[in-house]
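In the form predicted alone, a lone chain appears below as structure tokens.
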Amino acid sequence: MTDRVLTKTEPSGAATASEGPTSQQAELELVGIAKKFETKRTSTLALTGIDLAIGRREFVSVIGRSGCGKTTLLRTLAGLVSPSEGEVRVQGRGLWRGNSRDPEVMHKFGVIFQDANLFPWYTVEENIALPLRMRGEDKRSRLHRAHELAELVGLTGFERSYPRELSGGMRQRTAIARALSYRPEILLMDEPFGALDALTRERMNLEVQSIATTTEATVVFVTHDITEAVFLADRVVLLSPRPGRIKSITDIALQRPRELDLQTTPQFQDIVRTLRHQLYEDEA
């Protein structure tokens, strides 16, 4: 049986019962998801009993201990792996049709990983515009879009630079801009700032908050950093140790836009402390 706790953090810091969006309201929905990895020698159940509805324009962070299935969950959402059981729905439409993914649904996703995965022989503008080039858009329109996005992510003036000439944070900004190039409705981000230093990571948190607001995208953000998860999210989903189940869902009722000083407030620290306790309470 899934141990699922729903909490909502009010301005007072108290926790009360909460419900997420209904199936009819959901932009993105996981229904009865389980994922088992099979090899000749082993069978590993990574996820089981996952039911989650995510609303339009909602920012959801996913946290949990190493090996709990966070990345598997995101890759399942993105259609990169198929669920062993259950269904992924986007705006009420199934992601999978038998063994094939629905291309119309797939075009709604922009996916960003920890490694920026830029092509070193392409400039910033060429990397950003690459998905548009693959979709057959003419050079003028795709470079215009690349320059729009470079401005959005703070890369104006670096459009003709190569990845080797950029800092880690700038490379990740380029990867985010590339994912936004074809205007996806849903952004899926797998620990995108995990390799960055602390100061750059803080700046990127502010940037991604601004980008989510500007683009009005629905965001699912996987991270191992509880502070980052709380700072960015409307709701934080905590997965249990493997096999990953939803252990708790915490609503973050903090005013937006959020500044870094918010992290020093008692209210913010109370939320982080509660989630940290939930994260480790099953340890022997």
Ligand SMILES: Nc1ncnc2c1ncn2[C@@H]1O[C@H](COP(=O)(O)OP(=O)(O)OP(=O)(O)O)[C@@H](O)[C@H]1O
Given for the second form:
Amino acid sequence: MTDRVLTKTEPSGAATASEGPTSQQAELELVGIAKKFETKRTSTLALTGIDLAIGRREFVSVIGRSGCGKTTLLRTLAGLVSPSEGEVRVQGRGLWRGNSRDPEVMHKFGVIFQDANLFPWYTVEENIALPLRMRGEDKRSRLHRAHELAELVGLTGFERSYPRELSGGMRQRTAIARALSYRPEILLMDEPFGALDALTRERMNLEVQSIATTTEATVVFVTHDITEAVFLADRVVLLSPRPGRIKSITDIALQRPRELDLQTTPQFQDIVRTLRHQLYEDEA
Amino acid sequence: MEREKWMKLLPWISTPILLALVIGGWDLAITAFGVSPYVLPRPGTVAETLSEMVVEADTWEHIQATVVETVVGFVIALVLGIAMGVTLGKIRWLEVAVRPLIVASQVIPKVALIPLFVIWFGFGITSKVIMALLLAFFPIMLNVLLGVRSVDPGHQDVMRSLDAGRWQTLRHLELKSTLPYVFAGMEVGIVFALIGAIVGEYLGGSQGLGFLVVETLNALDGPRLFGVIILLAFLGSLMFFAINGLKRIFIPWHESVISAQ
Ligand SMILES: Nc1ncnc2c1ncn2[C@@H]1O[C@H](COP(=O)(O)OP(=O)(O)OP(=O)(O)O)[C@@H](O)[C@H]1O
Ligand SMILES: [Mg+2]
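Since we've got the form predicted alone here, give me the form predicted together with this ligand too.
Up next: the whole complex, starting with the chain shown before.
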């Protein structure tokens, strides 16, 4: 990790393939991805010509205006949407084999959605332990793990609560704990804090940073909030809309661990300003 | 918190009061307007008759007959309704193919079919069970169908992202999320089954509370007729609350259970 405070911004239009910082082999690769949605009335080209390589333990934020294809990009990465063109590779292995997904690759992913999507019929600990249960882990060890994770995300004392008894932030913490339960190497998050208030959101951002550090996971984090994206990321990928393509990739070489006060420093604000200008260029 | 406690207690206080008001009004109306006891017996008389009826072995045999018809019809309707609801919910083209038939059978007043059942199956228990089954089947089947279709897409995404198999998705998601719909169908279904059994008894046979209604009517025995009706009301409530109790055991997490607490 870089110790210097340094930023490097590739100018807009740099839709060229970008190499991960440590790249002998990329952890996660999108090669020539395009996605077209065909419905009865319309056909939408949601993504086109996406080339991106993400290094091991790298934290990449994806930003862009509403409808530019961020969710589609993340769902394509997660194997929830099959690309119309191109390939998703994880540690050199293709995610798709014909119409089915490589289960070994799928197990490397932990996906966190905008909605917590907890199962209301299970308690917090049961929700967290569900992936382990499906992998056949015995009750004692999976509950032990669930309690460990509940502590990590600050839910101690609520293990036996039902999701409906939790606040929005607590639900999202539970969803994060659930995704972490089976120790995925890659975390894929789609606006996980979009529904939270600003204060809770900042706290959650600090937690995501420390989770990413302690779990040594590679993270792809989709958001529409530039500050959040810059604060968390090693690199910020900016998508431009219709069809969604990579407009720029910005290295954020700010020291870690990052404190909230960082957001008021000139360096930080410079990056945010530049990105905001790029975002608004599409308006015209 | 105070308010919530009060709201919980309220039905226990209001129900006796309302009941007393209705019975008081009923009694008052009779004395005030001089209604004939053949048209409307006095509550006291009804209570007396009822207390006589509940110690007669005969009454219990009739109750038993109605309960058996209702429960057998209901259980068969439950099994068929779930099987059919799941099948139609899962196989889209099949549902589209039989949809007109379902709508048509919803519109037909099924009670009108009883004479047919009597011709086919006689005056015994079978025609009543079939009537109970038929009335209970549709609300159960339609609710299950709706439930199967209403699995949250976000939940499905979670299962897909966890690479869950068919069986795991069924067990942890689809069954659990359909269960509240099954119970909603059952709550309507049990009451419909009772109605079916009673209407079946009206039109033929020599057993059951429905038969007792017709018999007391023919004898112009007002107090007994009222007694039977009250027994029926009790029976219906008992069955409904039995299902409701099962619901509390099986889906304690569901809104319909929580908000009723
Ligand atoms: N399942 C789908 N079927 C048809 N079109 C779709 C589907 N999913 C997304 N799209 C279209 O693809 C485009 C990109 O959608 P996407 O959800 O990826 O945007 P987004 O960047 O995540 O937006 P937001 O910030 O509002 O979440 C949109 O034009 C959308 O209408
Ligand atoms: Mg989105």
